[in-house]
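The form predicted alone is given below as one chain in structure tokens.
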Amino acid sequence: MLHARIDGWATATIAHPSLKGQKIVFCTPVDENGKDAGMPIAAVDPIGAGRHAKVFITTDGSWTQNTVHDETSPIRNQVIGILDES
């Protein structure tokens, strides 16, 4: 499990079918801190977080296969809460 920064959405006029109506968002991992700690990744939101927003993003394929339905789907990440700072 990570600890991410949603930056922005993804679109696509091709799509691996497991995807389609799917909510595929950018995040890059944060440390405790609020620090950038590695490279963007791909994953889908079925929660619907909003931009900037802290979230936890599990990285088991699995799981997330689970999700979208399909065990072929290329998708291995996938939100699956928001980091409630209040």
The other form holds:
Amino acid sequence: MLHARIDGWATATIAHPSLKGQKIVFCTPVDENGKDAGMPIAAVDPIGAGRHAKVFITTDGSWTQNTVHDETSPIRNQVIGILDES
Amino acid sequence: MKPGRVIGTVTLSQGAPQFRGARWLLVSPMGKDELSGKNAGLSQASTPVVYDKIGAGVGDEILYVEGAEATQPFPEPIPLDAINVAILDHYAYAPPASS
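For comparison with the form predicted alone, please write out the form predicted in complex with the partner chain.
First the chain shown before, then all remaining chains and molecules of the complex.
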């Protein structure tokens, strides 16, 4: 599980079939104080998190293979929750 | 998935038989500066070699996956660490001004 902030988005026409129809977002990992903590990563976002929202991301590929209904999917990162502001 | 820019290709004269017909990309990972347009060149991060079967070329921005999931599209076991999963058409990246 990664704590991250939504900082961007991307579109791709040519992609692995399991990415078709998925929203792709760029996220910056953050630490417990909200400071940036690492290189940006891309994730699929089925729940529609907004710009600069704080989110939880799973890096469990087998979970994502379930949710995209494709056991050949190489996708690992998926937004699984939006944090309430604290 | 990690964003990267294709900066070259790799060819093998010998390789594991599972790699027959494979294309390989040399990829410069994109960090905050590269994604937000402050650095159009190479990043400081080390440069992975990425398997490609969707046809990315030098100069393309891609998403690649590292780790065990990279082998997931293959029906047979394959000794692979990184695979290209998307060629980006458009992207935007803008962290909040305070960070």
